[in-house]
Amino acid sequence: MQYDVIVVGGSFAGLSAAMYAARGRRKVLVIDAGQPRNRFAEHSHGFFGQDGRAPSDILEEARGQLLAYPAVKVIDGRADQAAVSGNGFEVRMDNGEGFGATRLVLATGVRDILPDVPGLTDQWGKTVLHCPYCHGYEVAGGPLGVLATGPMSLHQAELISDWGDVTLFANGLFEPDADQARALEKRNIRFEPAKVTEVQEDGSGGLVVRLDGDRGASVRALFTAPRNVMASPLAEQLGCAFNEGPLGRAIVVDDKQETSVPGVYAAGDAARLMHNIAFAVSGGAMAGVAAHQSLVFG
């Protein structure tokens, strides 16, 4: 079946795009796997308009006010294979299943890569954070801690201590060199050398950082910043330039959030190295614009 635009992906970049396609008055198809970044958040903060509602919430709302459109379809399942074909593409299910249109937005998002510490990957999203802008006000005015992934960390660091009292829990990655040891001090954040063996629940909603000699050090919360690792293999197998940043890679997009692929247009975590729900949502409208402008002038 023939669309104007499929849109890979069903969370916020992915809705928002299609949305302003189909309010061009074109074919639209969704294809959303069903795996949101944020699924383990039990509530979003800082989204204009929206701040402490659950994210599946908001993503049920705006897919139903999606559907009202009669040119728009959303299926579920996984988009594993896109080629150009013709004047466009195909993009074809994980079932075989396959579809084709006239422009395609890649909003197919990125999985985070945590830490390899016990306990971390059952608290992602309660107590164990990466945002302080989505998190921070709800856990501020307390001891916080940063669980290192290498000497960035130290800027997020310094950063999440406008929050609360933070110690640096380094992992066992590195020691601060003299200039670092300084803004650590100018910060007032206590820097822990030691490997983190464990995080555990503290019985009161806060964590207790298990460290090596059996030592301990509770927390509100622990602020980390994972590696992330793109979720789908679409751009790559399109061709799409990437962007290598310190923690992982980014599709190139231009200010209208193209690609270096003619007709492809990527929005949301996988096409910015900075995340929040604001700049997905934003980064979505504009690609669902474009692409529909494209469809118009081109």
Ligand SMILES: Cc1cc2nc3c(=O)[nH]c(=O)nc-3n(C[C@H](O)[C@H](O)[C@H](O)COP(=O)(O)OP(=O)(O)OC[C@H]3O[C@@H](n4cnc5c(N)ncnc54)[C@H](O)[C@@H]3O)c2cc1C
Contents of the next structure:
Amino acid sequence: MQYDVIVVGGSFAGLSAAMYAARGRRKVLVIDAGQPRNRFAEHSHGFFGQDGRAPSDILEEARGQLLAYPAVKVIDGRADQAAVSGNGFEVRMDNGEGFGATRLVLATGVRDILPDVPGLTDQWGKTVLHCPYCHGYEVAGGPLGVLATGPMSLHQAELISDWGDVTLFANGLFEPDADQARALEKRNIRFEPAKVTEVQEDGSGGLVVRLDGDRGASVRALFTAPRNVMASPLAEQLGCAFNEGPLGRAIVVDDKQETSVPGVYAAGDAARLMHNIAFAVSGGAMAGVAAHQSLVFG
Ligand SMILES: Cc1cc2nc3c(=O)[nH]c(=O)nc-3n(C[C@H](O)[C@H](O)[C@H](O)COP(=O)(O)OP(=O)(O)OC[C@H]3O[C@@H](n4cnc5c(N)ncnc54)[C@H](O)[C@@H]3O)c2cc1C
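With the form predicted on its own done, generate the form predicted in complex with this ligand in the same format.
Following is the full complex, with the preceding chain placed first.
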């Protein structure tokens, strides 16, 4: 089946891209594996007009609005191959089904690789967090922790100290040098060098961070900086260029969200080093508009 635009990834960036391509009266296919990155969080914060709503509610409503456009089709499933084919692209699903399009938008997001500490994964999106703008307000004003993934975590601790009294758990990874010790002191951040052995719910909405030597510290929430990996191999398969950031890679895009491969656009977390829903929706809108205009002028 042939489309004008295929959007792989039907979450914040992908639905936004598809909406603009659809409003350009184009035939659009969205393929979505249904695993948005923030599915671990009960509430989403900071997104214009949607503060505090469940991520799944926002997405369901957006998908419903998109499906009101008759030239749009949404498929639940995973695309596992994409390649240039003639003047366009071919996308193949993991069940072998194939689709063609003149333009391709990758809105496939990233996956978080958390530090290997027992109990951390269970609390991800609840009391183990990464983004203070998303969830800091709700846990602010008390003891907060930052679980280090390396010396760069010092900057995360400095930032988070605007939301509460921070302990930086170095997890045995580093000792601060003189400059770093001064930076910690300036922001009243406690430094805990010991290895973190486990995190556990404390029974009253917070966490106990267990430390080597049978010690523990209570925090309302523990921030950390997971490594980000591409949630899909499609950009690599197509030969898209990547930027390397401190936490992972992002697909290189220009100011129209076009990748290094002509006709392939990318948006959302997969194509940015700084992530949130507003940025994803904005990138998606640009990708949808640019893909449409390239069909007119290209
Ligand atoms: C725990 C947590 C809480 C967060 N809370 C907030 C918050 O409160 N506010 C905020 O603004 N941001 C928040 N974020 C960030 C936010 O989740 C992301 O910025 C946003 O989801 C990015 O949207 P996206 O469309 O780029 O990617 P995603 O939302 O991750 O969506 C990518 C979609 O593509 C699909 N996909 C991937 N590969 C394929 C494939 N090969 N075939 C088909 N489909 C595929 C996935 O299944 C998924 O549905 C949070 C993140 C986390 C981890």
